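Form predicted on its own, single chain, as structure tokens, below.
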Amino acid sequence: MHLGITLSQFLADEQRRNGSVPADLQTLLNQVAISCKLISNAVNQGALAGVMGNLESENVQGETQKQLDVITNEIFLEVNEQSGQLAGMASEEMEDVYQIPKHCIKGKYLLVFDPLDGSSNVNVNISVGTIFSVLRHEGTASHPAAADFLQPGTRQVAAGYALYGSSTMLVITVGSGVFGFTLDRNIGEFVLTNPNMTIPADTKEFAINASNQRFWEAPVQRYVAECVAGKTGPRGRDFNMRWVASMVAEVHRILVRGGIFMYPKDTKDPSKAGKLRLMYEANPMSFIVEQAGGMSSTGRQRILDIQPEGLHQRVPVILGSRNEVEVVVGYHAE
């Protein structure tokens, strides 16, 4: 039986074709894939493993942690510190940089990740995921500081996400397109199932948390009102609205069939520029979306051009099918 192209084979082929995945990066991405397999197993065990509840603690974001938030964070740290390719890591669940232990070999990359995106869905068995971004360590210090991680999204060398749904998928980009792999549990390998994923320029589907409507700025109010008006409105066509409350699931749907996802700036909490984290969510997802032919913006600027000011900086996010994102950006410009 032909088993298809595994992730390891794909990465080696990409290096031969484009020179974009040197051996050390291949090693790191394969190690990330192992992390995602272990997290997939932990998520799929669910209540059987007794890990579905909340903890009394909060993460650095001020959000109540699920047991799986802590478990998946530990998995990602412990597996990837052993890769020999990392100078340091940063996690959405941790306030400061994670230093590679002294007994581990160090490398030239930095790994930034959200170990369990959409964890509010865990207890109701809705899709969750993992998001990651790889940067080069440009500094000379053996223990990178937070400042070493504060690189604009344009400097990412790789990004990806794992989706833990009806099947477990790993979607990655190394700057030469977007490729999706499905975990074949019979052989324990991610196998290429979605080559050259692209986002249609046009769409009739939008995703936004409508409960925040009263807090939206005028450009987003206008855009959503026009979508809801359908054929009778200025857009002259009907739209469908979706909302999963898991960025991985939202972006994956857009990659498969198009759409626009919005978590825009609003007035709900004036102290926050946005809801989603630039380093752990917005940058890697924007890299993927742009590599698939889509567009990503805060409404006022391209997300990948933002110079980060802190590890846990938040930004507005509007991404997906290019023509629809351009409409929203145009309304902001007006």
Given for the second form:
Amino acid sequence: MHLGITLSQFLADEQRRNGSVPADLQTLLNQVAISCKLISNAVNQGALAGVMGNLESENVQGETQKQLDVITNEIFLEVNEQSGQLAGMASEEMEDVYQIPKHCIKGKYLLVFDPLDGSSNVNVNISVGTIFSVLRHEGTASHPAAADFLQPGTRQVAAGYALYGSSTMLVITVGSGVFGFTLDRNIGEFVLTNPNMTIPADTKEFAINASNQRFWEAPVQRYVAECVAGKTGPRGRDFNMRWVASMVAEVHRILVRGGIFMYPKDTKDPSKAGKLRLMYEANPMSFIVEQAGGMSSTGRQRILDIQPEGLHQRVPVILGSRNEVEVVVGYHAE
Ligand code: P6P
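Return the form predicted together with ligand P6P of this protein as a structure block, the form predicted on its own having already been given.
Once more the chain from above appears, this time first in line as the rest of the complex follows.
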């Protein structure tokens, strides 16, 4: 019987190969994988578990919380605080830093995550996911403050997402490429199925929420209009469009077959620099995209270079196939 390479085997091999995954980081990532398996079970139960409803509460983003938002956040906290590798955590679902409880052994990493990204899709059975980012706790305080998390995306030591779709997948990078694992429920292990994921430099598929068209800035208006004009326009070729309203699903599609994903700055709410959050959406996904040979920009700046100013800071996101992202960045520069 052929047993594929499990996540824990892969991480140990990667450490032997290039020293990119020290034992403490391996322990943390294996624990994160356990939390994603538990979230997969909770999500895949669907309505049977009676957890598909909305709560009265709102999260820090001012968005109505779903029962599953809270349940998955608690799973992530309870499982990963036991890893013995964390100095603190931060989540889309919590205003402030989560301090590791006294009864848990602490470690040197910071874990930032969105426990259930795209959760508005969960009631209509469209793929949702978990996004996570790992930073080093550089500070000396035993209880890290928000400021300890505010490191540019280039300082991430690992990033990944779980995609709860037709199959449950875990896609990670530790800075030496991007690797995809599929959950084999017969053995309860993530098994390597997509080694060295690489984004094609060219694409004919763009992803944007077109209902915001009237709010976009001119460079994005121009880029999308040219895609829609297809063969009859300056690009001289037809494009296709996708919008799942679940960033994890969009990024995964782009990793597999290319594409460009845009949630640009718009004038819909001038107080917001974009919709997506830097620390637990844009940064981890940008690390993954760049490690897969793609590009990730606000349109004006490389996302991984941004010096964060707040745990829940929003940024414009334009990422995916390098040659198309460069077209959009070029239009911003004109
Ligand atoms: P809209 C999900 O809420 C999310 O944060 C991303 O996963 C997704 O790409 C985007 O927002 C969808 O936004 O405005 O289309 O609902």
